[in-house]
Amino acid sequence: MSSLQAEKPNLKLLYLRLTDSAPLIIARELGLFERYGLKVELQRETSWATLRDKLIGGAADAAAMLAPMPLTLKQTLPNCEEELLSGLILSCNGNGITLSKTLYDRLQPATDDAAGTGAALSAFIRARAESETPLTFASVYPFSSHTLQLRHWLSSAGINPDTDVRLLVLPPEQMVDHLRRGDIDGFCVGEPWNTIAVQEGIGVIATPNNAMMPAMPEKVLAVTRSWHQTNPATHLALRAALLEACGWLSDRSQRRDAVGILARPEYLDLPEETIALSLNDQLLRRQDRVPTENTGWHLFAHPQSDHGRPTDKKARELLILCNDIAPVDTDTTQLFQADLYQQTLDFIRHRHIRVAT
């Protein structure tokens, strides 16, 4: 069906054990990669730093990556001569901030929303003796949407994220274990790890992050610039397959089928009832509550929306937020390539017209 001649039809793609890895998994299961002349192997990684290093080192062709990572590569790897770029935002949102059940019970917030829980946490910290060990919270990568969202929530409550608490980095799938052991008092992580902490009775979701920052870019399809220059047709085919997968996931009636696929041992290897909640926009804030509607917890790219377009404006907004963590080079917005996204849309539309006639 595709008129593309991929320079490299056999590819390896990297992803983490997260619900919003769905576009890669669904594209494979629906045969969308094959539709565009590609044979794709998916490889699951544990940490974002490992995924980043393998992609830069050429151990893989592309990856589902945190949106700020390509933009801040110079800050995290200053001696790296390679660049990472993206022509497709795969998804927006998908994260949450969870506190340990032990800490939450001590807070006794007046309301259980983001503001109420934040106010109670702020009062709790102010009442602690200076000699006590600061509360510890984890996010998944220094320059990540998770760190930005966690800092935003703390700051909104009047808590200085640099001096009032301790922040550290952990791989997503290790968050729940660290919370269970009491190593940390809370975390900001992608789904389904917030839901798992609640279902196990060891965590309470303070807020889903789409309630604070709606439609924040979360995962992008990232490749190195050198790989893109060598394989432009392959890259286009890959973007087209994944954009079609994102469009399939945007239809919420399809997500029931997606849950069963994602849960399988070769992908996320987690219970369907855990994955189903956030993927179906259901928020289980506490174990003793019933789930409530949380529209837009996972927003996937779609040709009829702007969620998937990696624009200069979106890159600049992320960099401004990152600059609050540490000084960053703000001259990297061109690594979000809206022209490649538009090329993908034009290709899909042209192919559909040509096939139809």
Given for the second form:
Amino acid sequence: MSSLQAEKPNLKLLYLRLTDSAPLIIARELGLFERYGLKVELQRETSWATLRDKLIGGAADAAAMLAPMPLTLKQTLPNCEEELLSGLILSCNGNGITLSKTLYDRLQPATDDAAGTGAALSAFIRARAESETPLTFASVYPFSSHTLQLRHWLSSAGINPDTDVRLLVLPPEQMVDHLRRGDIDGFCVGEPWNTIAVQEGIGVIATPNNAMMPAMPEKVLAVTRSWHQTNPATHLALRAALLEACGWLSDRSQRRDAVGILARPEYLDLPEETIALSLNDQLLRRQDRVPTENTGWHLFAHPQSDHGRPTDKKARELLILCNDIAPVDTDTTQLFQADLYQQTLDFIRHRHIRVAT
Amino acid sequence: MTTTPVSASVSILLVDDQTERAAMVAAQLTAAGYNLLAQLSSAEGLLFQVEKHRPDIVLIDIESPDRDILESLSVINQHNPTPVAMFSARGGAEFITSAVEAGVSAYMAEGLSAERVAPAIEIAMAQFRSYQQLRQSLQRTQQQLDERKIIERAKGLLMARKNISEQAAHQTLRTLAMNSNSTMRNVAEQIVAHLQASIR
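Given the form predicted alone above, what does the protein look like in the form predicted together with the partner chain?
Up next: the whole complex, starting with the chain shown before.
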């Protein structure tokens, strides 16, 4: 029994249909929320904007949100008086860049990694006539790690993301359909959508994003400032439960069990063999190949590592990258609250010591 | 001399997968004098539609996955100089709350004054709400009908199997429900499932 008295024990949490929503789902299934005196309902959303607005509008208490989202709220809702903050980075990485099979077959890259595919793509674009429609790539939200990673990959191959290609936004669940229809030539999306495109034979993974940026904050636990102020103990309990779930997921031996849970109809509603690959660090680049090891596909927070700590520095690094997409205010770094993370660590440790003695 | 309503020159794009609801909203907006450019479901290539129609305001179902597409237009606007999120027009979390509750979201063109657009958003929100109520009451009626059907079915089975009257079958169901602290519907479902299984 927790000594923590949650102001609001019944909570609603929002997430999207992505493998890295795992901490929320696992915390619920392992009874970790109950351990901290919370009763949590999970609700699946299809759009990041909707997830954000439901959180701000008070239709939910917290959400697994794109890391740059709280930091760039002013750019999307300029006069919104509410703020979003985070005291826990749930996960790093988990995304990939996929090209359509049609495009990939025409590229014939010398090596099948990020650099090789990028170089081939760059040469392909230069060889095209100016009159041809530019190649089109999609990411999932304007200010997302996906957009940043896609732009980074294109830039490092010498492709100007603003002029040499067309970039647009599509919701994760629609990516594969748009690729199949040929509306887009590639995308950057979270797992398992890259794997699905490969398993269906319509896409080839150009690179998992951790190959380029080893530990980029991906999803954070976000709440509104006013909610945090009214429910500080609830927020602490929530972070503690989720940090424990993240720690559980960090142990690779647990991930097989996690796959079975995530696959269920009420959560991701996708085949286990689809979710299993990235969650077990397996990269299936092409349908006709065997998977290779990709350590760090999904890095979850862990009390013993620094992945989960939302620091000023991490916020600043994200904002600098975001500024490349569109001008952003860079004075929002304090919305990543390392103090809240520290409080969670102290709370968990103290609690364990108390139980042990 | 007639005065032109403020709404006259404001052009609207309505995105809604619920065709009935869209028709309700469209009718209200047109009646209020707004210029409705198009009414589409979310699958119709929103990006290109916005480019083509250049609306002053886009009204969209808050549950639509396409909201992120619209949002990207407001942020990365090399191709589309148009919409910024509507919430900027009114500020505050309260307005967002009521929009979320009503189930509608809107994006408006930069430079358009909030006063001119607010009534259109209010109309959409009111229509979304009344549609929700309509749906809920329909659902309730449907549930009641379903309930009656399953109870009648259970009674029929009981009458046939136990050779009892309709009134006695009804009485049996009610007693069972009371004794098991359950509803007539639940008991009826169990009886139907049980008796059907025993037939096979």
